[in-house]
Every structure is written in C-alpha cells, then in structure tokens.
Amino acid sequence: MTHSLFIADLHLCPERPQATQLFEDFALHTASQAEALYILGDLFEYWAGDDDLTDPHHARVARTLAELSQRGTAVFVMHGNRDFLIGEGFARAAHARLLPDPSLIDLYGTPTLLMHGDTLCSGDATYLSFRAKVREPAWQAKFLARPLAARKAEIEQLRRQSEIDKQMKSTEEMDVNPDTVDAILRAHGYPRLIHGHTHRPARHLHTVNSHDCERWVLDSWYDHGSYLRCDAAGCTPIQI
C-alpha cells in the first residue's frame, strides 16, 4: 500500500556512528519503500551552516538522503531546534524539500499539520525568546559570516548551556502546552497533527470544538530508531 513515513530527532554526530548507521539502513532499505520520507526537525545534532558540508560525516547523511530521493522517494526535511541552519545548499546536496514550520498536507486524504513541536512548548518563555531571536534573517545572516570553527565553538557553549538551563526547568515548561496545542490544531481546520521535539512518543486524542484530532509524537534516535508509517488506513509507530 502507498504510504508515507515521519522520523525526527535522530540528532545524528560523528560521536554517534551507529545511530548515522542505523539512519543509512533504513533510509536506503525501508524508505525506500515508502513515498515519501518527512524528516521533522533535529536530523543532526546540531549544524553550523552549509559550508559544513565538507565534513565526512554530514556529507555521508546528505549522500544517503540523495540516494534514496534518487530510487523515488521524496525526501522533505523540516528544520529542528538544533539544525535551523540548514539551508538550501544541504537541500541541493541531499535531494530535498525543506519544508517550513508549520505545513499542512493531505496524507491520504486526512489534512495533517507537520510540526517539529518545539513551537508548542509555550511555557518556555526563555527559550521561545532564544527561538525568535535565531530565526531572524538578519541574525542568522551575521552568525554565518563568521568563520565555521567560530561558528562551532559558539554552538557547543550554547549546547552546555542548554544542558545547564534544563536542570532548573519543571517537565510542564519542557512539555507541549495543551491550550497550545489546542489554539494550532482550531487555527488550521482541527487536523491531524504529527511531530517530535519532547522526545515522548506516544498518540493522544484532542476534542477541539467537537472535532476529535489525533496526535502523533515521534521517538528520538538515542536508544533505538523509530518511524510513524502513515497510509490511507492510519498511522503506525514502528521500532526498528
């Protein structure tokens, strides 16, 4: 049967090779298969700019989503909070789509809204403003003008930081806010709504106005890999 598959947080890094392994055999064995591959956000662990390219490891994931593109699946690559600097030049270099946050599609005739989901954490005011700040124009235009090993030294503090920052937060300001999740699902016409960020899969079921939407939250790569399998029947989580 046709059918699509939605991955996210894989946080891919050369310090991890058997997760970028893992990714490999599935891209290449199991989406190939499918019609379409929706990465949602946080396929590395973090990304410095395009011109990072140049190392193995990056080019070895974009290889592999080329490869797959070029067997007949779509490739669509949402950004994440780790890798919003991907550009165009990665999509060139892997054969994809990026698509922007939020993005409703039809699946198989189901409206469903595609997100990475750190948006939906809304009571993380801390880093929503840290969020806002990073997706202007103008400052991501003066960060890539520097050089990349600058560039890289700033992330990795900022990552320590975050690590810092997440021991003083409660998991109600880390988690998706529910009127949140309301207040998106009503905007776009109560779909079905899929993503990742919280690293908390599960399905949960949202009575908006009287229109019962589905939720679908997708696993992280640390432990394992994992996909949802959506057709014209519904969706799947699967473990590989």
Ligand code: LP5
Contents of the next structure:
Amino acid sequence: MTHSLFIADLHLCPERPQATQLFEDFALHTASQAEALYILGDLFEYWAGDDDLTDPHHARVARTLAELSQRGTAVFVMHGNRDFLIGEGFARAAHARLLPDPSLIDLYGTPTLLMHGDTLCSGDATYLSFRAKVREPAWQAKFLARPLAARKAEIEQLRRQSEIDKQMKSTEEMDVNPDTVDAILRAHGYPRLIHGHTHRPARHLHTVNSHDCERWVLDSWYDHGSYLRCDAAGCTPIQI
Ligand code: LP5
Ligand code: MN
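Let me have the form predicted together with the ligand next, following on from the form predicted alone.
Entire complex below, previous chain first.
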C-alpha cells in the first residue's frame, strides 16, 4: 500500500557511527519502499553550515539520502533547533526538498500538519528568545561568514550551556504547551499533527472546538531507531 514515513531527532554525528549505520539501513531497505520520507528536524547533532559537507560523515548522510531519492522516494527535510542552518547546498547534495515549519500536507486524504515541535514549547522563554535571535537572516549571514572551525567551537560551547540550562528547567517548561497546540490546530483547520523535538513518543488526542485531532510525537534515535508509518488507514509507530 502507498505510504509515507516520518522521522525526527536522529542527532547523527561522527561520534555515534552505529546510529548513522542504522539510518543508512533504514533509508535503503525500509524508506526506499515508501513514497516519501519526511525528516522533521534534527537529522544532525548540529549543523554549522553547508560547508560542513566537507566532513566525510555528513557527506555520507547526504549521499544516502540522494540514493534514496534516486530510487524513487521523495525526501523532505525540515529544520530542527540543532540543524536550522541546513541550506540549499545540503538540499542539492541530498536531492531533498526543504520544508518550512509548519507545513500542512494532504496525507492520503487527511490534512496533516508537520512541525519540528520546538515552537510548541512556549513555556521555554529563554530558548524562544535565543531562537528568535539565531533565526534572523542577518545574524545567520554574519555567523556563516566566520571560519567553519570557529563556528563549530562556538556551537560546542552553546551545547554545553544548553545542557546546563536544561537542568534548571522543569519538565512542563520543556514539553509542549497544550494551549499552544490547540491554537495551532485551530489556526490550521483542525488537522492531524506530527512533530518531534521533545523525545516523548506518544499519540495524543486533542479535542478543539469539538474537533478530534490526533497528535503524533516522534521518537528520538538515541537508544534505537524509530519511524512513523502513515497510509490511508492511519499511522503506526515502529521501532527498529
Ligand atoms: O537541543 P536540545 O534538545 O538539547 O535543547 C533544546 C534547546 N537548546 C538548543 C541549543 C542547541 O542544543 C545547541 C546547538 C544548536 C546549533 C545551532 C547552530 C547555530 C547557532 C550557533 C550559535 C552560537 O536549541 C534548549 C531547550 C530544549 O531544546 C527543550 O525545548 O530548553 O534551549 C536551551 O537550553 C537554550 C538556553 O535556554 C538559552 C541559551 C542561550 C545561550 C546564549 C549563548 C550565546 C550564544 C550567542 C548567540 C546569540
Ligand atoms: Mn529538537
């Protein structure tokens, strides 16, 4: 049956080669049977700019996606909070299309909203002000003009700071805000919602203005791989 697959939060990096191997096996044996593969953010542990395709690990991931696309599966990539600097250079190398966040698609007759999920965590004020800054085109142009090694060093520093900050945040602060989810569902005509980011895989039901909306949260790829398979009959989460 015609179907599409959804993944997020793989956090691929040279330091965890098993995850990259798992992703390659998944791409070429499982995703290649699907009509489309949607990567909803944080494919990489972090992305310092498309010139980082000189890293053999990153080039290998792009080649895998390009091969998947050549075998007939459409590949879509959405930015996550770790890899929002992915640009057209990566998209070209991976034969992928960059998807805006949010994107509303018709998934076998069911309107489905795709997001990374970070903007749903509206209680995380320090993160959201950081996000607003680094999503400014002028800030990005200035950052990308710096040497790659300096950018990577700054990102490593930021990663450490983020881990410290997260220890001071509550679980609720770092999870989605239910009112924000309801507002997004209302604004988009009560679709199904699929997102990642929180690493809390689940199926939730939101009843908004008497409309029942399904919300799927994708799993991360730390201990194992996982994907959501959707066809005209519905969606099923699968661990690998
Ligand atoms: O990623 P995760 O899930 O662990 O945590 C996120 C939020 N953290 C981040 C930071 C990323 O992990 C770091 C990698 C980003 C690479 C981007 C490349 C280009 C930018 C380079 C800038 C130097 O996204 C975390 C959330 C959590 O999700 C849950 O939703 O809480 O947010 C934070 O921890 C952010 C802090 O609260 C605020 C950090 C401010 C630090 C400012 C340092 C100065 C940087 C200069 C930039 C203007
Ligand atoms: Mn994320």
